[in-house]
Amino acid sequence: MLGDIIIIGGGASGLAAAVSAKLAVPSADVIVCERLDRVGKKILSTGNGRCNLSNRSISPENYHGSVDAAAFIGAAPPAEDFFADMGVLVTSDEAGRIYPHSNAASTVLNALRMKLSSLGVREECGFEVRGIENVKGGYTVVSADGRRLSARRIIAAAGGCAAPSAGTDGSLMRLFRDRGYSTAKVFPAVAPLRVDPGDVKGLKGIRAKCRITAYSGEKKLRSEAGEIQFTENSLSGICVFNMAYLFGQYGPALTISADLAPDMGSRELTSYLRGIAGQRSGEKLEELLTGMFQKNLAVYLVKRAFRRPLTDNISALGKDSSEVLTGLIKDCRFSITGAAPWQSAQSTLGGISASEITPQLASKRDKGIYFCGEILDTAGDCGGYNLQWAWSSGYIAGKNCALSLKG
């Protein structure tokens, strides 16, 4: 017997389009289909556990691929009066990043389950889907332990390959690349960048604030100031997130550069270092940015600068010294060699294909199947933008299916 509609995945966009579907149409039979133990394990970890819920401030800018997620989101509620309506309160920093008044994302997740309880939508944990069959007047969904579930409508909301510990790895994705779905091809989004260990050498757990620029050659691809963190082998902070998706553009074409002194104009700067550079002419080399940087990055930068003995004295160093020095601070540039393994990204960029969906996140090719949340082709930045999509995107989903039931 065929039931009215199977969610696959019970992450943020499944769970918005449970809700949206049974509230559009009420008497839907709604099933949540999810491969973990329990649905929302990602919620929990979203805004460092504090549930980053959605942004103040939404515009095309905050998002890339094929599918215009600004465009979607402008046609569903914002996730303000989304959870309101569920009870949650919300509060703002001065970003504009919006949080439950709570500080706590279970405060979200415990919400939408009460919500799908009272509405009647049933959860089936453990229920992972290695393939789905065409019924007549409907489809099978078959979990790789042989369980089959069978429904009139299928709403894919089962995410990318981002944080596959909490139950995302890109196998949906696959299956309908197999179905034959137009995909992009996927990269880690919203993520820290690699760069070859020798390149930041002393300065692992140092951070800075700064201006950094992706480019691709000397062509500028995008700037944003914030606070750069270093490991032993990649770039970090919330400014080298919102470049990551860059790399799946460009590749190892890719650098950063970052102006380390962002509040001072070159000329100032360069005077700053000559003053500096003789008041300290007989303090060794190590001793010359002493008051300006940490000391590891306060070293790192004289020796990438200059190339000799910290044991020389300041007195040393030649009539362009400052200039040098000054380029460097203002452009400190980085060769990306990958972005971080999956387990590190927030995000996913690529998958399904603006091309494959209708203005209702409807199949064009399979009558019945909608799609919502990060299998389709679409990243947003750090900052809530992410959790948006997935409100917004589970609430179109869900409306246009349930209502579709009816045609």
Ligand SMILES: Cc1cc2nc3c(=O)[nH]c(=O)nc-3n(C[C@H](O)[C@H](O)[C@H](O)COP(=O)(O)OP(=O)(O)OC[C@H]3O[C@@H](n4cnc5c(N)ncnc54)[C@H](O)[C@@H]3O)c2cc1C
Second form
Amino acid sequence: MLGDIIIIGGGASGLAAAVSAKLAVPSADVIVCERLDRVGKKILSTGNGRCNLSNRSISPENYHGSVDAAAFIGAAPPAEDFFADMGVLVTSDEAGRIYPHSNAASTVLNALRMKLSSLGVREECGFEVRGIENVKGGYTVVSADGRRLSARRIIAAAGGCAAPSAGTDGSLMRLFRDRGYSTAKVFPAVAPLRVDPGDVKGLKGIRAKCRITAYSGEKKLRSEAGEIQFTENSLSGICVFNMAYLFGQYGPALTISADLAPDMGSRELTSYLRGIAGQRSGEKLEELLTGMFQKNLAVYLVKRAFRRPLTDNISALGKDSSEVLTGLIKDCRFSITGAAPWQSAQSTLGGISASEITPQLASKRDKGIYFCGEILDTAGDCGGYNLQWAWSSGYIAGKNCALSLKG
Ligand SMILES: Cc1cc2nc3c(=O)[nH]c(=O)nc-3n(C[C@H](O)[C@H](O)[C@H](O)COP(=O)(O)OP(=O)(O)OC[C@H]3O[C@@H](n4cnc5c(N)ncnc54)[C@H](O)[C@@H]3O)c2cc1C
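Having seen the form predicted alone, can you show the form predicted together with this ligand?
Full assembly next; the chain just shown is listed first.
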């Protein structure tokens, strides 16, 4: 017996697709197949439990990959309107990040589930789709434990590879790749970037206000102000997260430069450094930047700039030492050796390529299959852009999929 629509994946995009499919065609029967024991697990951990569900300013620059996410988003209702219909009140902060008024991600998931229930959407949890078979008039999905469900339409909403503990391991992307789909290689996005531990020795736990700029060789790729955070082998913080996709594009040619005195020009900084070097000429080198940076960062910079014992006197420095230190503080470079593991990533660059989908998010290869969310080759910046893509693409895929039942 063929049902109408099977949605593979009960995450943000799959649940949005279920709502929009039922709103478009209330009589359609819609089943959400979710491999975990409940739907929406990842939504609960978004935005540190607050669910940064969208952003007031969405532009093409916020998305990376072959799919033009911003254009699709422009064709769907804003998240605010989508959720207003479910009674979710939202608020935004000074950076335009939109959160539920409750500041609790559970509010968003509860409202979504209540809507799904009132619309009559069926949830099949513990159903991990391992295979999709073509049958007359539609498809049969086969679960890991051999259960089978059939429908005229499929919406693939199984996410990417980021945060595998929330159910996503890229298995459905691979399934479509094996069906002949063109897929872009996957890389962690919205994630820390790895560096050689020797390059950040002593900096673990340090956070510093800065402007970071990503380079490939001397080609400037992207720049953003924020707070950089150091671990024993990686750079972290939102401004770094937003550069992570660049490792997918540039690999080890990627370097990150931190301007650790973003509010001071080079001349002003050099003159400040000359002043304190003069005042502290009798002190040890390790005290040169006391008062400007946290102790470990101050020591790190002096060591890296002068490569001499920290017990030397400041007076022993050469004439150009303030310029040398300014150069390092304004352009503290780190070579990127790799992307962080999937566990620490929030999104996935790569996946099913734009060339495989229509403007309705339908497959060009398999009639009646639709795609939405992170399974497609796009990754948004940190700040609500990934969830906005999930809601919007889910809305578009769900609506068009349901309407196609009538054709
Ligand atoms: C810790 C964390 C915090 C985040 N915070 C934010 C934020 O505040 N704002 C923001 O915009 N974005 C955030 N993101 C990113 C955002 O959550 C994702 O981009 C978004 O959830 C992707 O939606 P999706 O529906 O494509 O995939 P997912 O939400 O990942 O859902 C996919 C679902 O499919 C299921 N599934 C996978 N394979 C199968 C299968 N074979 N069979 C059946 N089911 C399957 C999974 O279990 C999962 O439930 C965050 C991500 C993480 C990990």
